[in-house]
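In structure tokens, one chain follows: the form predicted alone.
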Amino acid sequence: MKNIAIFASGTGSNAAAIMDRFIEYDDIFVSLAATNKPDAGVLDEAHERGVPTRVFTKKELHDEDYMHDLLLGIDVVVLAGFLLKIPPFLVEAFQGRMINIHPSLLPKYGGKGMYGMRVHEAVLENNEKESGITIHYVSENYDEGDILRQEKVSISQRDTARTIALKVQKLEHEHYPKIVEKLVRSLPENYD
């Protein structure tokens, strides 16, 4: 069996859409749904779940004995509108088994402070024609990590940032669930 967890900061629909793609396997699980927000979206959806939650501070992410204990048996991070930078022991723990995704063509639109509507409120002040998601691995900088897919939608005179947030999300929630179980299913059985 091979363990998720999920990073998240907000309402949590990708978290969502990734614990329903999971939710009846037997050999892939979400174990775990952490957030460094107690009032964030996410850990309504993986308590509705029943999901395993965790509230961290951002102290405790940089504390390699409290993160190495949290994640003990987990072999994929996924984060999910995870807004915090996820410190260099960490990513080296996980090199090639932590990926995000971003409401942009990186790298167009990416990098500190790049998040949510801020996106599409950038995608649209240059008269962009198209935007979508980024689905990388992480690196040690914002958004930088190599690209393991991406998937467009084309922007018309009459969209808004809040339509275009929407084409977007339909594409998030219909190919991270897919990408996330690629990754796991290409562990090879011994990695550490």
Ligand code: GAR
Given for the second form:
Amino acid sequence: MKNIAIFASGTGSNAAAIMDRFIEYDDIFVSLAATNKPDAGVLDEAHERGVPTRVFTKKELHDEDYMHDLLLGIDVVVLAGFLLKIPPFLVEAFQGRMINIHPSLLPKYGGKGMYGMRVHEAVLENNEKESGITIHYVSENYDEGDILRQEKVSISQRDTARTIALKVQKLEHEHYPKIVEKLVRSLPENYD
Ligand code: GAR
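Now show me the form predicted together with glycinamide ribonucleotide; what you just gave was the form predicted alone.
Zooming out: every chain and molecule, the one shown earlier first.
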């Protein structure tokens, strides 16, 4: 049996797609949906599905004892639009067991401040012919960990930042839950 925690700060559509994938599984559970934003959409998505939630502050995120208690029994941490930087002790504790998704083909259009529509606007301004998603392990720097998977969409002259965002979001919902499952299933039974 494996337990997943999702961290999300935004609307929570990826968190919802992941919760939906595992809803009827009896060996993998989304056991926690946590956020730093008391009004984050992920809280409603989790409540609707009976997934336990927690709101924590930035200070609590950096408190080793607090996070240790919160993540007791959690095998994999999935970031889904989580906008705070993960502290080094957590990166270390979940080495190879914490992943993130980014709405561009990293290393392009990543890093601090690159999220949401800003990413797609930058892609458009630079006349890119393609964009996509990157799923990667979490490291100490924003959007820089080893890449697990990238998927692409092509961009036509008629695309706007909004239409690119929609295409990219479709890819996210299709692939992120599958990659989460693949990672969870690849873990050994016991690890420290
Ligand atoms: C997603 O597009 C995700 O790729 C992005 O936040 C969005 C969250 O949407 N993450 C980043 O930009 C990380 N740097 P959601 O709340 O609807 O899942």
